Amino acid sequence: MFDRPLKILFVSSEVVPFAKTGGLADVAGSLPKALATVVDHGLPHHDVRVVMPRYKMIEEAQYLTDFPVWFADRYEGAIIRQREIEARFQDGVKTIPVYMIDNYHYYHRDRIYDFDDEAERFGFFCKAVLELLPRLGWPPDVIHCNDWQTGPIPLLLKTHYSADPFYQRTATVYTIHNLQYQGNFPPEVLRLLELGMEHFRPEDLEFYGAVSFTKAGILYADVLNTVSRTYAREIQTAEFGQRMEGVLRQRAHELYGIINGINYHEFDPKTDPRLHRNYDAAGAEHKKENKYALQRELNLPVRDVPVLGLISRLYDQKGLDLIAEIVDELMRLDIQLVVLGSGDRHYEDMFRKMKARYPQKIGLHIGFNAVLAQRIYAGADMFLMPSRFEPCGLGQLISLRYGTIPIVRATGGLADTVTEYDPATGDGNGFSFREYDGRALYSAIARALKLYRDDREAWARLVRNAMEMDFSWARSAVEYLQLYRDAMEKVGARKGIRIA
């Protein structure tokens, strides 16, 4: 049992509300508040901080140190600024320092990724973070490193690192958030890291001739996890794998999954400031208010009608073909649907052509608009996933929080987090189909049409169930601490010592 608040260190490229481009600054930017503020028998707070890069959009921050870092055959300068975030809980606000790692030439750039240098970019993050904490002075028991950009830092720190006293009870921790997106490189990147090339081999960094900074962190983290528990067991299979299948097979008794969570602080239908009406679980007969608000903002007649809603980056993997397949059927029955998303221009044309041929049917916003989010996720009686494939998945959270019922395709995080209705007992909170097919998909909508239709005292008992589901951060925290101390032994096994 420890009996010690843990020191925690959350290593990210990107941190809401600094950077973002996806799902992965979310969780940077809220599982850190959450394992920072959750109650654990009866410990102190744990001690949580974030490090992440400056990028050139991020406005002031506090000059902390600098220090020169060698890296790929050269000294590279470090300067290390300071953020915060600030993490509420009953007692009280927590701040969580977040570190930022600067460096003009790499990080002042007007995006974040997509350089043809960013094995050089993260590489040098990496070697920057372990070269830090010793100036800080703070040795983490846990460095918990997430996605490709950080791939690196187990590797690292079993290598050059291995017998460096500061780091000896470290344990490290990879979640994998979109197996998609490895940071697959040249061979002579093993250069930039100080490794040799007896390390280009299949059973190491070697990946299908390139230097794989996804595997490095597979092979060399002390426990693996991704998040959600059905989404790594796809990875582990040839459909999901993206050609990593065999590896994280090897590793499949230290790979975990856990689901990420929501800021139930933020998305509170009961206090959300971007609503026009708010409800509870007891009062969400109020939720019709909303519907009749967001059919005004989008020019579409204002009826009581069965409103779809669809938040999304438009992108193959979120399955919009098979609404494509049966959107002429669909526009057949008395509903509305909203889409909200920006992405890959064939989708962005594809549903304005939709938008053009059912102007009072279909309401659409190309870009992204967070009020218009939560009107959607407020205002909408249900809510589109039919993913090709999902990690995670925060719209199905969101909604379930809304009182929205998600109709999904069960695949990864949607599969652990939205389960059939069940007429007959009134268990479950949604609506999901297999095949990745348009039928299946249409089969799907029906099973909710009809049930709001038919059983409205049905249909608010539903809405009920999933408003009182608990998908908050605070529990998936609870998860995660228990990862961060199963690796903590493994690291205390291995080096016979007693880590607690």
Contents of the next structure:
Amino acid sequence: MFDRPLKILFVSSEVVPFAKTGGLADVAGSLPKALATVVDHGLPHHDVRVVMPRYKMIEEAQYLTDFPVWFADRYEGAIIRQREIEARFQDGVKTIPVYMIDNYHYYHRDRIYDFDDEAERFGFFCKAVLELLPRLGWPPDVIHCNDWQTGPIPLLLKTHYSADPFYQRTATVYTIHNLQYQGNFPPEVLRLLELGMEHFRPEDLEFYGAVSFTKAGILYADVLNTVSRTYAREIQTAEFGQRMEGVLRQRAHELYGIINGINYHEFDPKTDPRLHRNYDAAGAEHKKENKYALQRELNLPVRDVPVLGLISRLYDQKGLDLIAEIVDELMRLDIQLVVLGSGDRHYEDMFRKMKARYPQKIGLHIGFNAVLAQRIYAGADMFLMPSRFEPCGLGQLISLRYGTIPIVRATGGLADTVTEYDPATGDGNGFSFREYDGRALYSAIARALKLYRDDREAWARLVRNAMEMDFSWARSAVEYLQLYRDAMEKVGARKGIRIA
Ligand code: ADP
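Please give the corresponding structure for the form predicted in complex with ligand ADP, as opposed to the form predicted alone shown earlier.
The complete assembly is shown below, putting the previous chain first.
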């Protein structure tokens, strides 16, 4: 069975390098590449394509076609444009089409999210995707949906398109990247999707008085997953479930956890053009030159002190209040702290105040800056991620790759990828703590600093351990292929047809 390459459509509201607000964009920009080039039982390469909205900031997308989409009681125009991403593999380069759904009214705005008509913007996106595929004459085996912006796709397939011969064999996978963002809207949005109030029931799309796009994805997709095994377990509890735990428990046997990878070509300290000095695991002592360059860039004293890095969206999720709790104590130590981030005004101001208090010890850049980010990953000695919750987390994976030792709260993907250093055996790749508490964070930082100070040889070994770990996409891509085939088998079984 399944002795042919698959047709996989990856649907995402953001994709690197075209539009990014968070980790979802990184996944959408790199998992398709891995899927399109992975060696899979000697089969020819899978046919992977990506679709996203075309936002105002995306330039030079080539016109492909256009058509009217019946949406919200009227025809709304969808212009389809196309860009490409390239996946390098052993024998060459594979080109992956990225279809972009363009609509002036919905997407030509100065940011990606946070408008009053989000249900309409992304409801239209979902409908337009399903209208596009028949026009391309390309029926996918699997539509891989990601987060709430794509939740209506499995729903529409199982309602309006259920009798459409074009989609008879198409399976859906829904991935939860962050359950905090749910796309909950007033019940009237059902009308946008041309669905009746019979769907506004607790066992269907109703969610605490709203209609939830996330719930649509969770209930109607053939298979679900999230981006780490621990988060898959956590979201079935009240503490992490964001009120969705009951629905998720219902589908627990179809909810998987697959850890994200990072792009090992893009994130490679040996070749990264953004670094002051390139290095690899064997020459990790050259990290120091990157540290000095970073200190110069941020106007900090240039010295060999331990540098702690923090690169993050600045929101409640990221556990930044724990840093505030211990900052005075931390600043009594001979260390430097380098922070890059943007987000909530409250946290931006919090770090500004810290910087004003300790100008010689804290380097701060408020904003989004991919170049500085890499220089911090390379130049820091330790990387802080005290998250309240973390579905997967990419920061710790990138920092490991750059030999920067993660100090994390053991939750979600952080718990699955960072293991506490064991002084007795030398095993482990970082430092972690469990309680959501400033003391616990401080004590993890103190353990790291102690090793750094007292045993440089052991520290160097730890750095090497970290750099030699493999969190590339290849392994996770194989797990996704298995998930796709599970989803396809379910469709076959449900419809009594042979899918292979
Ligand atoms: P999340 O998706 O919750 O934001 P992740 O750790 O999964 O968290 O992914 C965050 C990604 O965004 C990482 O690649 C991180 O380096 C990057 N990033 C976050 N904030 C910034 C920033 N201000 N400038 C540059 N890169 C950033």
